[in-house]
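Here you get one chain, nothing else, as structure tokens; it is the form predicted alone.
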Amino acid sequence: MRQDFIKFPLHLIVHPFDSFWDMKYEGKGKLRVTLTILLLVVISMILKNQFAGFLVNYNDPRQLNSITQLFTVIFPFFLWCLSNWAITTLMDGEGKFKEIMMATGYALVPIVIIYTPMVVASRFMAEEETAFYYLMMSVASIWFIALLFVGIMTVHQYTVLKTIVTMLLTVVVMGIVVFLGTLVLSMIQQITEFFINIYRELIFRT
């Protein structure tokens, strides 16, 4: 259990090539660990938005909603996985949907490791020390992207160039899905309002 939840994720973030290979071919990655990491990322983001020091936090805590913040992490995660699976299916990718989920989830480990300690530290920082906060947050993001790149490349057995193209296409597909989803929801809302207005008109006339 400790191997699954602590040792392997920590080993992966410093030895990504070997670890993602073991994840794909040796079965070392676990879906439950992926979901646990995702939950920890949600918690880290909530803590960052609500409790980071006022020098680095421009959010109004009274206007923050934990459910909304949960959605802003969970939705992009699964949208990325679905979009990447759809694209790589057409581009001879060897990765299964489960493997894409695990590669993406394990790549999020630096976010968990860095964000929470920096949120605590930010509450004690002077203004001239906030540059270190932003530096560490940037390190977490770059580290995540690098791990995600290696993970996608390994699970699909792509070259570097093909991995870059695939990831860019995945982002494009995500944008298209969001656009179409927004369009459909807007149409549904307009249709619903149309029938409600007709109903009200009929009730008023009778």
Second form
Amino acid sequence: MRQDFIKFPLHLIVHPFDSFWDMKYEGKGKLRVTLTILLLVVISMILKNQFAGFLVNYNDPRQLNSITQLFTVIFPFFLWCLSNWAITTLMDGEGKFKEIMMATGYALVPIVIIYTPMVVASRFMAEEETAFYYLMMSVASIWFIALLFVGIMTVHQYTVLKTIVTMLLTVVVMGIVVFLGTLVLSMIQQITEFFINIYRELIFRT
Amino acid sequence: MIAKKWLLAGTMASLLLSCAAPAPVNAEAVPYESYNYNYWEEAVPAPAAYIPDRTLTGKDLGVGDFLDPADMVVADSGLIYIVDTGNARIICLDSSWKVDKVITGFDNAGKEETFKNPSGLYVNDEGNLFVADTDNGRIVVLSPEGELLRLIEQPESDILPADFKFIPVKVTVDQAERVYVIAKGIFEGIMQFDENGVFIGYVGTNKVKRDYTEYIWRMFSTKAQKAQMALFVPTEFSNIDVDDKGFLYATNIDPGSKEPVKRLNPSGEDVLKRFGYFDVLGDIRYRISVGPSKFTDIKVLPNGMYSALDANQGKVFTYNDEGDLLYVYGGKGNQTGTFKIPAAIEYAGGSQLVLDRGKGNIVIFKPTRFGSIVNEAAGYHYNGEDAQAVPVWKEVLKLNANYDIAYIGIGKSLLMEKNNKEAMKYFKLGMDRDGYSVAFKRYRREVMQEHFGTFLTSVMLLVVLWIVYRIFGFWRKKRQSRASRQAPHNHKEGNAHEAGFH
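Got the form predicted alone; any chance of the form predicted together with its partner chain too?
First the chain shown before, then all remaining chains and molecules of the complex.
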């Protein structure tokens, strides 16, 4: 338990190459850990938006919504995993969907461990010191992207260049998925509308 | 008996309640909506700051209807001058709104001359009149009695084109007797004349910003199409006023401009303070079909405040010296207090006067309680008397709890008094992050100084506790290992092994 939930993720963020290898070939990663990390990311996002210090918090408190926050993390996460899986299947990636999910999830750990303390720290910052807050936020993002990069590279056994290309393509595929999704939704809506109209027509005629 | 008592008590209570209910601030109905913008760019309803008191037409004054009046000036002496453009005359009223005299012309070296379409006027400290005699292409300077002092005519200069035609529209004079003129067809800036009427040069050119979409569009268009397009020309100024320090306040009507109001120093640089949440540009939210505010006149008020008149929606926007929007009043319409084509705004003894070109009348607005205390507090703040401003700002907050400037004003005063914790609260309410940061830094230092001893003591205590714990743990471990070494036979081999090597 402790090994899975604390030691391995913390080891992973500083030794990504070894750890992602272990995750893929030694069966060290766990899906339930990934989901827990995801939940923690959502919580830290909510905490950041709600409780970050006045000097760094530019959110309108009337418009904060935890459910929306939840979806803005969960939805892109699965969209990314799906798109990455779709594109790497075509590009001889060795990763399974589960592995992609785990690599992405574990890469999010820096966000959890940086955001929450920084939210607390930001409440004790004056305006000149907020630069430090923004610095740490950027560190979290860069760290996440670096881990994601290593993770994708290891999971699929890609070269560096191929990883970069795949990640960019994944973003494009995410756009396509969203586009197709909206298209399908609107078509379903129109089809249902069509059948409802036929039904109404029949009801009123007979 | 008891029932009667209860009834009496109930009646009393209801009476008390009905009396205790505060009378609405905006008791007098106004034909426009008063609002102010909050930090989140929303127009929040606010009490009216000015309400229409009465209107005056030319007929009311007994001089016949005004025809397209274009300008109005209140002199220091209290006299009110109205430029009745269409009738080519200047009407002078005394401070009790009685006609003092009507100037229709002047005596120019024995020749009786008249105005032609005059559209601008300024009255200096001595009471001399500077009339922009538009279609005659000259500035006429008259004494308070209406005698001609001098004329400023077609200027001659190397920097003016050969076919230049002088069409003055608005005029202002500073303390050094320099005359500033806005002329039609002049895009270079405000024309500046010295006290003898010699053209010196331009001040305060409007900057042209490159519009990149237009630029790209231009790359793909043919020559003929390009000729059809509007040129990148800086827009003209629409009006000017001068404050008592000799700074010019100028408005322009460039539709995309973020700086339609400028405060020009003597060397022509814009030094207007824009410290408010938003730029000084009137409405920050508007319907696309209506468009942004178009300022046609500006009036400098006492204590660094200024009111700008928006002709597009017939509103008057008043700002303080730091560029905070204080209040908005007015609107378009036919009721008293709304305008058709507002042309000029003036200030006379606490009231604001708006000249309506379309209706040919003057509307006199008097301040409400809210308006006058806002003015009072803004005045205190401008003069650095923040402590005196606090009770007034608190009064303002009673009338309008959404008035962010009041919170910030109180916060600033509390900061001066070193009441940092309270100041933080008020700055937060007013969404002033800079002020909050200063207050917070001081408060943090205070708290740290106060609790430094406690903090150190607790750290020491923790360290001592930790050391004790370690020593105790070490001692226990030692004893345990000794015990397991002494009694290995009591357990099975494996258990002993485990205990001993763990």
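Predicted, not measured: the structure shown is a model, and the values here were computed from it. Positions refer to the first chain, counted from 1. Whichever C-alpha set is largest while still superposing within 1.5 Å between the two forms counts as the rigid core.
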Smaller rigid segment rotation relative to the larger between these two forms [°] = 18
So if we fit the rigid core, how much does the CA of Ser186 shift between these two forms, in Å?
-> 5.1
After fitting the core, how far does the CA of Phe195 move between these two forms, in Å?
-> 9.0
